[in-house]
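To begin, one chain is listed below as structure tokens, in the form predicted on its own.
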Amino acid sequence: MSTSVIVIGGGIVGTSVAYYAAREGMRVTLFEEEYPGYGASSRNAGYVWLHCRNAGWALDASVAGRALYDELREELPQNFEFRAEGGLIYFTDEAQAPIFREFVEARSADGLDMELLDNREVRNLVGPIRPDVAGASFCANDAQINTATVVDAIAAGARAESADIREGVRVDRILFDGDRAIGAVTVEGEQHLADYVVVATGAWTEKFMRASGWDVRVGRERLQVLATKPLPQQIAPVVYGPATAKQYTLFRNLPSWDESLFLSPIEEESGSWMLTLAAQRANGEVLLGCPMDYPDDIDHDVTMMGMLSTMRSIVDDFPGLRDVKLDRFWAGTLPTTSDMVPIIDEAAPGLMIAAGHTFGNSTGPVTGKCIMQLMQGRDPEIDLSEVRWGRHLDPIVPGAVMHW
């Protein structure tokens, strides 16, 4: 008799997991309390970002997590937006030159496709960028998604293996037969059976795992994020600025840095970093973004401060959009753990959590294809070593700043 398979959770990590268990002849189960890809899958910016992934685990899951998005173009029912044009990191200040010019040797050295790009170069690239633009980290091997479609599409891979993926259906707790996961039990007091059960509840598992007398450390990041109406298309890459780069502790290692450099008065004034992005989707809009800060909760509202920092560094580092019309806006709750990489693992008998993922665009659809290896008794395809289940995560602090 085939394996029974329970996923809690429908975003492009839980849907990933059902996509390949299916495939192998599992009987798959989701279970999602709103709709494939509500939570952080529908609400970032779509970055699938190799350029300042650390060494090691996140560095191989990523580069391994971008060449799986080429097979699945190939082999889901439906397609999904998805464009290869790099990445880049702009700058803006001579003084932050060394810092970058250090930070593209040592990528390089890593083994991403890397270079350094002059002012003419940036503004081939990103046609509504300040005219006095510094130069730009330029990384080939980063790419965009459009999340909310690779999930559907991933979905729709799921129910074409018939995985039976149920939206509406709120997961109340785990159940438990002795130590070994069984299965779950719904809001509505339903029982559901099965040989695993697999936790891939982003953002909200902290809360979901205590109702089961767990305590698992994943935090919570809230990004807020505008869109434009439909432009015409004038940036090729995902564009980060200079602000993003006191984020990465890739760059805060680095022998110049100097995080003087880095820091803006609208940071100041606002009391949260800026992750200053913008990206153009294939049907023209601009997502523009966005302050970061850490909720105690999920939460997914827009606050007055936030967009208006948004629009200030906006306005400030690409004049071209000065005029644009805007559409709508949104923000987007992250997980995160206090090291940054996710949790992969079986926990218990037969529960397996897959949750934590900060950068689940790169790395979701190869966690999906992991979990299924081992719940089928195989080794995973990447080494799952720093990502396991038991090792020391610091306690969550509300409002603490991470690093990634």
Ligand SMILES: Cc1cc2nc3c(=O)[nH]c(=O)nc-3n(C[C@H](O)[C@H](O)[C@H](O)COP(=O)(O)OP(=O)(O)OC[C@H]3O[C@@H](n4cnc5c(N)ncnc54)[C@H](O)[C@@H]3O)c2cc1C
Second form
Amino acid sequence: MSTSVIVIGGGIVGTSVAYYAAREGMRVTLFEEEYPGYGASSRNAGYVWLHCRNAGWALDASVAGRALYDELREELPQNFEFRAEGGLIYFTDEAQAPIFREFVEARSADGLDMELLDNREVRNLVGPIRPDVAGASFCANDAQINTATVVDAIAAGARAESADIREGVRVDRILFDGDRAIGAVTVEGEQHLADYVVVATGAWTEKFMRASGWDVRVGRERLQVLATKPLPQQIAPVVYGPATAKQYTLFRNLPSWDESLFLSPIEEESGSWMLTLAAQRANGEVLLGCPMDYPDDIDHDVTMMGMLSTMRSIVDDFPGLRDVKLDRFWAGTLPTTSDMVPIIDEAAPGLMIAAGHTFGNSTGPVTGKCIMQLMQGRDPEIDLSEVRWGRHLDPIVPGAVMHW
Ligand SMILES: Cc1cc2nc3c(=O)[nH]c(=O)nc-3n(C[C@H](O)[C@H](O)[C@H](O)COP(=O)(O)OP(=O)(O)OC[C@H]3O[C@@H](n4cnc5c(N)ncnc54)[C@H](O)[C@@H]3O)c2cc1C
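Can I get the form predicted together with the ligand as well, since the one above is the form predicted on its own?
Below is the whole assembly, all chains and molecules, this chain first.
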């Protein structure tokens, strides 16, 4: 009899587990409370971002995950939106230049294909940007996806391999026999038994696992996004602004780092840091963002101050977008851990945890593959010691700022 698997959660992580496990002949049932991609996966900005991944698991898994997209584009039964035009972080003040120069040197030493762009080069890649932009760090390894289309395609791949994806089914708790996980109970009280239960519930994980008596330290970070109506293509790479640099420990740890050069008046007024971003999708719409905060529960609401911060940052740095028409806005809640890498491990016999992905675009599919390999009793293709269950993780404090 083949191995049976229950996957809880249908984001990029859960659908990838379902796909790779079903492809190996396992009998997979995936339970998703809403529909595949309902969570952070379909709300995200689509950056496959290697640029700022810390050396170790984060960078190794992102490099492997980026390469996996080439395979997925070949093998999935459905297309998804993917663009390999690199990514950049622009800066606007010459005083920031030494920091970006040092950053590019450090990242090149880590093996990334990086360069420092000048004003003309940035303007060639990002049409609507301010004419006095000072420069940018550019990483040719970065790419862009429309994550909702990726999740749909992976789910289609899983179904084609006979996985049973059940939408609109919320799992209440995990069923244990002693220490061993043996199945899951839905909120309707149905019991389902399996050899393995995989928890891929993203930012829902802490509360979901608490119902089964487990303390799993996965926190929540809310990001808000604005989308324009479709425009002619004018932004090739995925783009972050200078405010974003202070979110990354790789910048903060540079000897030349000076936080005061990266604070904007709107951040001081709103009390929320910005992940200033602009990314254009294949249909022409431009995604703009993103103020960040740390709610104590899933929060899909957009705030007045959040939109004001986004518009202020964009109007200042992208004069070419001042008069564009807006289409819609939304918020999403991504999962985080105190050390900024997920938990990917067999936490108890039969219980796989695959949760806490802050940057799931690059690492979601490869996590699915690693979980499949663990269930087969094989060595996973990426060393998982940094993301094991049982390492020390600090408790999550709602409201406390987290750096990536
Ligand atoms: C605005 C925004 C921008 C982002 N930008 C990027 C980016 O550019 N690049 C990047 O790499 N990452 C980005 N992220 C983060 C990225 O979205 C996440 O890392 C990734 O989506 C996490 O995937 P996941 O499968 O773990 O979680 P999710 O996609 O959240 O999936 C979890 C699923 O579990 C389901 N679920 C929860 N509880 C239950 C239950 N009890 N029973 C059944 N189903 C349940 C939920 O409905 C949900 O669909 C962004 C996130 C946001 C919000």
